[in-house]
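Just the one chain here, laid out as structure tokens, in the form predicted on its own.
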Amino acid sequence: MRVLFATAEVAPIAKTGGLGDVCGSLPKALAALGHEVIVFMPYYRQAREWFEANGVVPEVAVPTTQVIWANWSAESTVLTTTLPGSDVPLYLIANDFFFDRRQIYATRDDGFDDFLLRYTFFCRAVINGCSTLGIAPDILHAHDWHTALMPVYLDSGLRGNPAFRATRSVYTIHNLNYQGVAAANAFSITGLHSRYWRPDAVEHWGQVNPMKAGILFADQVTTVSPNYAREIQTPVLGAGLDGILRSLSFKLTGILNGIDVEEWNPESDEHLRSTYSAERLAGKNLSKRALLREAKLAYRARTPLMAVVSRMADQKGFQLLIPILTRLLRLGAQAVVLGSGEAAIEDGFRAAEAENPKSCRVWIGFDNALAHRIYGGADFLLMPSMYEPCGLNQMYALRYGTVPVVRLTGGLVDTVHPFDGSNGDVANGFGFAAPSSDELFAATWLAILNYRDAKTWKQLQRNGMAVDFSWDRSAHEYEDVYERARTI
């Protein structure tokens, strides 16, 4: 099959989260199965900087042309290279007005947020690029709200274009809470006929909702874990679209994301002080000592080192952790924290560090190499998420023998099997259900107590390290979804 990926992010070129990780890895896994995969993304300032830093010069595939839709027009230049570490073609849509900004999702310089126009232009530029280059996909795979209009365009007449005559669509929800909602007067930006301004199309409670439209018009819909697929069909986590998702559950599939098992491999990770494996765990203790030195914390035998590596947002549940962090540290633990985001959460972690300078170290920002060292050196990872569509951090932790303590939601349910004292043969972490600080404290305290039992702890580590989180499994499941889309 020829599969076209349309996405706002591709790791490691330009990403803010899991969307970029998926679209940087899944195409390579599908190509390894024999499919022809082509990826389109915007040519952000961040992408240009990545290419410059890595000595890559994308070539011009389509010179600057006018992309015209309805009453709109904008210039597009299509550049081409390959996904890093592969032969998968990567096409970049360049337009400095829309994509040369200080951050991937930054507003215009005057503060106006033109998000719907930016990504509508991107969708139209992808269509234009495919037509010009003669790319005729069997499957159009659109990702998140940014490209949710692509399945709608297929329905609205795009199949009259020879490049898209036989194309079927798959739409993946990476995070249902970000739907690209805009005011009603923004409908004209889409260029769609007025017949699409209705409740069973783009209109949703008097507003434009691209994600809703993508769900309705795609031939198949996926999301990033089986449990999240169930959760988003409930009023609590359905973000206003639960009724639609329940009615279309026959075409909704939850497929757990994978991780890059070559980059995240404790046996060969160049960032670690000492590499190790499930059979040879001594290197993890050496990496822990090195991490504590870097954090300017003293090594204490049989003292567990807790870790947080995360974007600092309310979604991640740190409003549950910060109030109890000092209590946990005073019960006999140490902590290292890496991340950035909302000022209140950053300030909360800084205050915990100031109150506990001998047992807590906080790094505000993000450093990929440091993240590797934290996963390699920490004893357990805290992920008290309010919701978590898939989650990758717990997979990194498990692969490194770092036992996760998680709130049992979304993909965390699919990947972390809490220890209950009787399931040591399968358990690989600790969990709690209710979104409360007391529940998080109890689960973490249980982890601290079990850390003191070396035999139990090593079994939990080895169970986690034995799980296959490679993209191979996921790629086969996407292959099945593509086949279902083609049979409609």
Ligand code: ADP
Given for the second form:
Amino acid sequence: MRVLFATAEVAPIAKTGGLGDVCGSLPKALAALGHEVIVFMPYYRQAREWFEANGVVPEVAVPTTQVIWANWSAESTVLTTTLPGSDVPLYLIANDFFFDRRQIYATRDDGFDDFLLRYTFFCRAVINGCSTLGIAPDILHAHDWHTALMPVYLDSGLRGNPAFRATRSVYTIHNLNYQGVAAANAFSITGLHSRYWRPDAVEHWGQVNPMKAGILFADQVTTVSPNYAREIQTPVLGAGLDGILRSLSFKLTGILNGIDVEEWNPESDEHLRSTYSAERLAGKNLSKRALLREAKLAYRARTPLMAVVSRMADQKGFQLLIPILTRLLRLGAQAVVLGSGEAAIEDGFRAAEAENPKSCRVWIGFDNALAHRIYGGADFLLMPSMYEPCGLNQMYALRYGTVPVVRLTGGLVDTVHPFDGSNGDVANGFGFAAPSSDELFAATWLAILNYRDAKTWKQLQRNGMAVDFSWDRSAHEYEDVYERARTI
Ligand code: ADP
Ligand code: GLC
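Here we have the form predicted on its own; I need the corresponding form predicted together with ligand ADP.
What follows is the entire complex, opening with the chain shown before.
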């Protein structure tokens, strides 16, 4: 099959979270199964910098042309290279006005947030690029709200374009809470006919809602774990779209994300001070010592090192952790934190660091190499998420023998098996259910206690390291979904 990926993030070129990881690794897994996969992403400033730093010079595939849709027009240049470490073609849509910004999701310089326009432009430029390059996909695979309008365009006449005559669409929800909602007067940006301004199309309670439209118009919808697929059909985690998702559950599938097991491999990770495996765990201790040195914290035997690597958003539940962090540290633990995002959360962690300078180090920023060193050196990873569509952090942690302590929600339920004192043969982490600081405290305290029992701890580490999180299994499930999209 010829599969077209249209996505706002691709790791390692430009990412803010797991969307990038998935769109950087799933295409390679599908290509390995024999499919022809083509990826389109915006040519952000961050992408240009990544290519420069890595000595890659993308070539011009389509010289600058005007992309015109309804009353709109903007210039696009299509560049091409391959996904790093593969021969999967990667096409980059360049338009500096939209994409040459300080951060991937930054507003315009004047502070105006033109999010709907810049990603609508991206969708239209992908369509233009495909027709010019003669790319006729069997499957158009859109991801999250940024490219959610593409299935709508297929419905609204795009199949008249020879490149898209036989194209079916699959839409993957990575995070239902980011819907790309804009005011009603932004509807004209989509360029869609007014017949799409209705509740069973783009309109949702008087606003433009690309997420909803993508769900309605895609031939198949997936989300990134089986448990999240169930949760989003409930009012609690349905983000206002649970009714629609329930009514369309016949075309909704939860497929657990995989990870790039080459990039994330403690046996060969070049970012680590010392590589290691489940059989030879000594290297993990050396990596821990190196990480502590980097954090300017003293190495203390039998003192667990807790870690956080995350976007700092409400979703991640740090409002549960920050109030109890000092108490946990005083129980005899250390902590390293890496992340950036909402100022209140960053400030909360900074305050905890100031209060506990000898046991807590906080790095505000985005640093992939440091993230690797943290998964390699920490003893446990804290993920008290309020909701978590899949979560990749816990999978990286498990693979690195770093025991996750998680709130049991979304994909965390599908990947972490909490230790209950008697299930040492299968357990690989610790979990709690209610979104409360007390429950998080109890679960982390249990982890600290068990850390002191070297035999149990090693068993938990080994159970986690033995799990196969490679894309092989999930890539086959995507194949099945593509088949369903083609045969309905
Ligand atoms: P989400 O996509 O919701 O942010 P995931 O767990 O799916 O959560 O993916 C997070 C990804 O982003 C992981 O690859 C993680 O290592 C990475 N990440 C998050 N914050 C940072 C950071 N500050 N520095 C480096 N990597 C980060
Ligand atoms: C989203 C979710 C995260 C998931 C990632 C990749 O960012 O928040 O849970 O792992 O997408 O699918």
